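First, one chain by itself in structure tokens, the form predicted alone.
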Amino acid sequence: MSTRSGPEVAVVTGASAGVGRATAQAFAKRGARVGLLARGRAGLEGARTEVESFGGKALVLPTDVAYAEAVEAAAQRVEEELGPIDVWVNDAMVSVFSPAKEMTPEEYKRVTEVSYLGTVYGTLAALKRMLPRNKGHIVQVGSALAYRAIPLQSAYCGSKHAIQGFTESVRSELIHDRSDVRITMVQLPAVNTPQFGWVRSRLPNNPQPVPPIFQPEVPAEAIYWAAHHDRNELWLAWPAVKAILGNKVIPRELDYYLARTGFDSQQTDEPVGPDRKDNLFEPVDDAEDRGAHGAFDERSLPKSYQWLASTHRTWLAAAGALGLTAAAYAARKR
């Protein structure tokens, strides 16, 4: 956690919509200064308005994280205008819903450049500034798909797996150097974000997150918590925990299970419209602000009890110990 006397400075990539947008709000509610990186100008301006309404200060930085020089330039502007960066959150992503046999090399390249290399470039920009000060926290926004891949999202799943390996390597190096800079990966469940309305898709029906679905404020609060605690990794919500642990125990069985269920569970019953646009190469929210939430508000959960338990495990252990002590005492009195 930062020891500065003034407001905390955070950078959030993918801040124009979805989890990144909600994360910017979470920092702003605590009075942070927030650098907002994304491509969509309308979404960025909407995020700026929200940050300022919550009491924070925002710096809008239209940035395609697929370009290392653009990320570096944005980091420099943040430090010049907001101050030294305390927290860097890597959340920017794109995806393609498609069978691998129908994907193009250009699509794989683009998803990898944004979702994986964008995280690498953000991490490098943050380390360049944090290491000389020997403080700061980098948070990678991951997914249960970093451990358990699903059909129809091979490019995105591959990127999340890559982020997992990259992050573990960097963490080991920081430990070796006895650095006080921290790096954490938060593995998310399905989240109600606008991405399902603008992701590139070859599915016959509109894409959807695999239920159960959580509101973006749930991961946003988890990301903020992770940025201020020393955890290697945070698994958010029981569906993510189940997928990660299940893949360790029955990976082959899950391959067959997902072959049966993974196609239908990622689609609604509504056919894709003829005028559907996607944001793979160009932003969809350049003229229209989509906000943090997607189209699944009525089906989305506002909290995760698993996350509450995970972040209060010391208290739960103490309560369990007290319970056992009380039970033992009662048994002796009989």
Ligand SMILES: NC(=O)c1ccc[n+]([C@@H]2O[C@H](COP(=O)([O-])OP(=O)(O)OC[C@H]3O[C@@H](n4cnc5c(N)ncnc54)[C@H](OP(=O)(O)O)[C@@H]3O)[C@@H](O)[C@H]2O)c1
The other form holds:
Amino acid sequence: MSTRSGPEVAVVTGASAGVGRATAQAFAKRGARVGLLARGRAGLEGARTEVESFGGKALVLPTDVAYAEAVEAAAQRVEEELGPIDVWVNDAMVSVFSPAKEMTPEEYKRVTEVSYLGTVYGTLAALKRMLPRNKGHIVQVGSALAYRAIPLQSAYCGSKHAIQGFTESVRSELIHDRSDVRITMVQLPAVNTPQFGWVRSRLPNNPQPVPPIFQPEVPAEAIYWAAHHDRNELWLAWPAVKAILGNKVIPRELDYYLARTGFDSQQTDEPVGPDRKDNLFEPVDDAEDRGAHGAFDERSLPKSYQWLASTHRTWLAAAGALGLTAAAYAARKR
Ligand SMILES: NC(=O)c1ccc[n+]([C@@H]2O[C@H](COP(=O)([O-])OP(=O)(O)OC[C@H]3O[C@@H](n4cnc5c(N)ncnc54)[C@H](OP(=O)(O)O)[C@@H]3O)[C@@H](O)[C@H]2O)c1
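Please supply the coordinates for the form predicted in complex with this ligand, as a counterpart to the form predicted alone shown previously.
Zooming out: every chain and molecule, the one shown earlier first.
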């Protein structure tokens, strides 16, 4: 938790929609000042209105995170207008749903530049400011796919794996330097966000997150929690835990399982409309604010019991110890 007296200053990339949008809300609810980075004006203005309605202060910074100098300029504006950055959340992403054999080199380059290098540039801008103060927390928004890749999303899975490697490396350096700056990666399950309505796709039917699906407020709260605790990683919800651990034990079986199921599970039954637009190179929300939620509200879970357990280990241990003591006492009395 921030130790200075004023409100916390947080930067969220990808703040105009989805998980980033819900994360900006989570910080604003606690009175933070939030630097909002993304490209789409309508989404950014919507995020600003929400942050202010929760009592926070917002700074809208239209930024394409694929450009290091743009990210650096945005960080500078945040510090000038909101104050020293306490927390930097790297959330922005793009993907392409397509078999690798149909992908173009330009698509791989763009996904990597936004989803991986955007995270690197955000981390560099944050470190530049946090290291001299020996204070601050960087949170990478990851995915179970950072460990267990799935078919039809090779560029995105490659980027998430790369973020995981980059983050481990930076963390080791911070520990070597005895720095108090922290870096955490939160590995998400499937989330109900606008992503599936605007991601570039070559699939015949509309893309969907692989169920079970969680509402974006679930990762947003986990990201906020991660920004205020010292954990290497937070694995959010059982599906993510199962995928990450399962891949350590039965990776080849999972290759075959995903070859069988992974094509259908990433599509709905509805064919893609002829006028579908995608957000790979340009935002599609300039006229429309899509908010945090996607089209799957009715199928999405509002909480994760695994996350509650993971973040309340002490309580669980105490409850377990109490239970064991009670059982032992009862056994002695018999
Ligand atoms: N949804 C899931 O099922 C899921 C699962 C696991 C992990 N995640 C992770 O959650 C994070 C957010 O995903 P999401 O589902 O919320 O995606 P989303 O709904 O598509 O939102 C993506 C955000 O990134 C921004 N963005 C895209 N390209 C950008 C660029 N070049 N520069 C700056 N901002 C850019 C978008 O805004 P503009 O278009 O306005 O720029 C938007 O604010 C990602 O890191 C993703 O890997 C999501």
